[in-house]
Every structure is written in C-alpha cells, then in structure tokens.
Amino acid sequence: MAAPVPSLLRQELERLAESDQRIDGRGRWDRREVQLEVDILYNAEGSAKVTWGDTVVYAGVKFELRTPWPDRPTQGSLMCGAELRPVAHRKYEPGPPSPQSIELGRVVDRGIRESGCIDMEALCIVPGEKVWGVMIDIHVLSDGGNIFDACGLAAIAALRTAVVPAERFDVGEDHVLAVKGTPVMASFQRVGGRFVYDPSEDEETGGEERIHITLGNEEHLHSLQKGLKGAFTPAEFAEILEVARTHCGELRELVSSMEGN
C-alpha cells in the first residue's frame, strides 16, 4: 500500500497540474535562485559552493600522483563522488555509499567525462610511469529537491578554478587546470502528467520519472540519464531539451562570471 503522505501528495500535485501550476508557485520551466561561490575550501585546489533554492552543496577538487593505467598509460584519469549523510535530509541514513550516492556521483562524472573537457593525455607527466589522477568531491548539506543539477554546476565550477599543485609533488610548476568548455546538467521530473524543469523537494516525492541532461558549449548532448519507471515520447524529449539548452546557457555564464574572481 502506497504511504499516504505521498499519495495525498501526488493527487495534489495532478489537480495544480490540470491548470498548469506547481506547488511552489513557479512556471512549469522557471528555475529557483541560484548562488554559486568559488574557492571557499582551503583545503582543496578547486572548490565552489551551490545554494539553488533549499539545496546546498559543496564540491572540491583534488590532485594525486598516480600510474596510469595499463591499457590507457599516457592518460590520467578522473573520479567523482558524492556524499549523502543525514545532516542533508532525513531520509538519507549513514553508513557506506548508498545508491543514491553512487548514481549522483556517476551522473555528474558521465557529464563532465563525456563532454571531453578534460584533456586526460594532458595530464600525463612519464608515460605508462606517472599521471595526474583528479578528484571530485561533492558534499551535499541540504536536499531541498534538484541535488544533480546543484552538484553538476558545483562540481565544472570548482574544476574551471582548480589549479595543479606541480610545486608540491616537485613535477614543475603549478597551473591553471586546462578545461575545454563548461557542461551543465538540467533535470526534468514528470509531475502531474507533464514535465517540469528544477524539480522541488516535492515534486520528486510526488512526482515520476526524471530525466537529466548534460549539454556542452555548443549546446551538444553530453550525457542522458532516465530515472525511475516511465518513458517519454519524441515531442516531449525535444521540447525538454530546448528548454534545457535555454537554462544551462545561462548556468554556463554564471560560471564563467566566477572565474578570476
């Protein structure tokens, strides 16, 4: 049997929906407020901070010295994470990574992986001997709906303003991490029958399958991740990715606003 909460919830959202409405008040594509900050970690040599709505996440970047792998031995590699705990909402318990955990770090890795941004044989020092393996971290303190989006912007933020730390290992000097465009994540939850863009704490409890998108630059598919049980048809996915290419451009000038700052 279905908890009550979110059946009484879910019908709620189905009538606003009849009239084209969202509980919170916003349009079926408007987008809550977004901050972002950068450097704000000393310990990192990237760091960004996301406020987006009621979500707040954090994102580091860290660099280690590491052998290449042995069928790719003059590139060196990438690997995110995130981190779910209890102080971000109720629902997440502690413990090792759960699988929400885990699909959070793997969507936002695909979307920056994919979109190629990271030149991996420029991080290449002695072939098959040495390379640069480059961390991110993404901590998310509160889940107010939308944490992809929120932890994807965190995450190529604090990338675009990490800096190599080559004096310290005694490899050269350090440097600006060369990052080759800036991909940006939209997700889309089904709510009430129709999709929405920037899904609220709500709309995700009450809502259906969710879609997320990563777009490059030149507004090129990066990453596509469905969620949950549903499908959607070939007019919605067009009309879901036009307005994403609209949101994530100007996501994209907010990072490149933040950069020498």
The other form holds:
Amino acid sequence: MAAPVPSLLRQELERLAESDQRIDGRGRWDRREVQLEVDILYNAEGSAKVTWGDTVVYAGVKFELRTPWPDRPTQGSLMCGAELRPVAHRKYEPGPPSPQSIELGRVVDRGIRESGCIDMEALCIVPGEKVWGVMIDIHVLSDGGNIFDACGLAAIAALRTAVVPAERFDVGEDHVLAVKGTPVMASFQRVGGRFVYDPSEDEETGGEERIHITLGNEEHLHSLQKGLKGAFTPAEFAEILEVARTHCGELRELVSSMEGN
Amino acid sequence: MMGGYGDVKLLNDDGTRLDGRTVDEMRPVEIKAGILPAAQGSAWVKHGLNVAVVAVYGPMEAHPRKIQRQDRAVLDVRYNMAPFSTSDRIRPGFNRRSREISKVTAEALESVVLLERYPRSKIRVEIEILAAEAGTRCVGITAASVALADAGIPMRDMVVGIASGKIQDTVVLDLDKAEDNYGQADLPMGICPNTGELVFLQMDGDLSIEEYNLATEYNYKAAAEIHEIMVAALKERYDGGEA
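Mind sharing the form predicted in complex with its partner chain? What's above is the form predicted alone.
Whole complex next, starting from this chain.
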C-alpha cells in the first residue's frame, strides 16, 4: 500500500509504454469497470455513488431559495463543488480547499453548466425576488485515479435524480428537476510519452499532463481543461477526442439506464 | 432540556413509536468492511437512515514532529458531515460541533487501540457522514472501530456507539430524527462489548437516575446486537462469511 518511489514508477511506466502496455494490464484506450447507484442518500434531494476501478465518489444535490443576481432576475443558479478530503487518500491533508479540489469542482461545474442541461429560467419562482439555487456537492471517498471522470458522472447522475423540495420551502409542490441532456467527461493523461484514457492512480503519479473533455448529447464540446506541465500536438488531441466520443456515449447510456427510461 | 417541544406526540396509543418500533427496539443496522480501495482499512455503516463511511490510514510517520509521542502512536480523528447529509445544506469545513465530536471520538478510540505498539507514529481515522438522521456520532464510532479492525490495527476491544433517550417521559432505545428533535433526553455511549467498559459518554436533557439506569441497560443490549453485525462484516471481508 505504500506509495512507490516516483522515479522508479516513472521508469517502469516508460518501459511498459515501449510495448504499448499499461501497469494494470489494460489497453491504451480501455476503461476500468464503472458501477453507478442513484438515489441512495436520505436528506440529499438527488444522490449518486460512482465506483470507478478503485475510485469511489458520492455526489449529493441540495436546493436553497435565494434572490437572483440583479443582472439575471429570472434565472436560478447552479454551483458544483468538490472536496478532496483526507478520507480519500493518504496524500490528502486536512485544511482549506486545495487548488486541486477547486480545479476539479470547476471543471465538472463548467461541463454541466455549459451543456445547458439545466434550464436556469425554470429555476425562477418570483422574478427579481426568489429563485432556486442548485448545489451539487461531490465527495471523493477513495482516490484510485481519474477522479475527474468519476466526479463528473456522479454529479450528472445525482442531478438527474433530483427532486425540487418545493413543499418544504412552501413554494408549491415537489417536482422532478428538469434536466435536458447528459454531459459526460473523458480524461486522458500522458504516461510513458503517450496519452492513455482513464489513468489509474499510479499512472497519475508517474505521468505528465492531463486533458479533460466533456461532451454533451450532440457530441458538442462543453468543457476542456489541460492540467499539469506538458505540451501536446493538435494531432494528439484529435486522437483522444475520437476515443472520448466512444466512452462518453457508453457512459451516457449507463446514466440513462439508471432512470428506467 | 432538549428541544422543549413537550407536546409533540411521539408515542402511539399502544405504546409503540411513530415508526412502529417498540421502546427497546433499535433501527436496522447494516455494516460492510473494506469498501474504500485507497484506504488501509475502511467501513460503511447504515444505521436507520444514517450513513457513515470511515477510512483508516497508517500507522504512518507522525509529522510535524511536535505531535510525535516517544512511547505511543497518536490518533488523528476527524468527524465530518458531507454538505448534502442534512436537511439544509451545510457549508463544507469544520465547525465547533464537528471539532468536539472529533475530540471525544478520538479519546474513545485511544482507550482501546494499542497505541504503545507504534511509537512516534500516527494513525488517521477519517469519519464522513453522508446521511444524517440522528445519532451520527454513535454511527461514526461504530464505523471507526470496524475500519480500524479492517486495517489490522490491534485493539483491546471494539467500540460500539449507541444512544438511548427519553420521549414523552418514556425511555426509548436509539432515537430517530423526530425523537431527537422533540425528545427530552439523549444518552449516547461508546461501549466495549467484550470488557463491558464505557469509553465514550455524553448526555443532554433531563433523566432521573432510574431512567439513566434503564437507558444504559437498553444501550448495552443494543451494543451486543450491533457487535455481532460488526464481527459478521469483518468475517465476510476476510473469510467470505465462514464462521
């Protein structure tokens, strides 16, 4: 369980890459097994658990009433945050939110927000006075690598099961939150000189730059993020985008299958 | 006094409780050990509608060095509620309540873990409450014990967290949310099922000595039941459920 020495791990990853192998035996574009459970937590208005290889992530949705922003009086709001608490791995320390966890939350947030799957106008109760604020909180419980994709999947799955608790706030009847579309993220990391899909924790430790791509239902891009030091070519991006299309499609079907529709 | 809403009806006319339980009946408890791959030891406990998950890391080097003890390990325990675990969302981060619960939980676990086996080291116990329906500190203690055992940390005994309380002048085992909010007393305990010792004790409200004794009796009865579920979860993890 002790962390491997990074320089030795890096050597091993480079050696494996020469024969196009990965440290856990997967092919370059293979995904680990993903399990999704939804609507599992009392008190959360929508919830999901994603088990993605050795990564375990929960997401919960809460609603609150707030006054709209002055320049958008008829729109509700959406906020997505992620916490990398020390429960998730021995490498995480207690303390204020790290730059890593802020990046994670914001990349997931952008994918959901920019896909337009939540109609902000539909979150308005009284224009200029009262709108719904939708809060998605993501809790990483076990970091076995590629927490970005797991968090993105948990967030959209939790959102798709959310019920607006209007009765508790005395503003009408409880109703299902309208969600149009399922944005899904696919993440890649340069390991041993070439990109692989769905990096494991070892590959993240011994890898270089990572790229996160969120695709919506029409396979439009909704969020992109390049993280860590490293440089890539347009041809490399074109290659991983093709891989992302396949995996995002499969995972979108998994989310849809959970809702029984 | 807790709550102070003495006229809220919490008992049915036949003496059962609003959720149908008898006065000395606890909520259903489910436990799984070893559910977080990144941790040395872990546990998931569902107690009623409460859900707690605990990860244990270590023994590892204690740093900064000023926290090191030459003759024993230090236990670094954190109790945290997820933002979506309660009816109204709670802001992430520590507050006075979670700090106090972390402290007394650490002291309960320090009483059973053989800390002297690991001088100058640190064992981290991370308690995350994912859903809260009254009694989360007790569920956290139970889950922490299973996670420590799962991590192979030697202990004199495990600790079972369980509470009894008083509603409508009646002592009842294992308060649910309504009973906790509108009841008259709450008596959470950390019980070592093998030695019979107490390593965690809190109380608030109003109890006569007779009521305290009855609540304690209920807690010990429930602790024995929960202990069996804890042991079964660990057996399931390590020898496929064979006794």
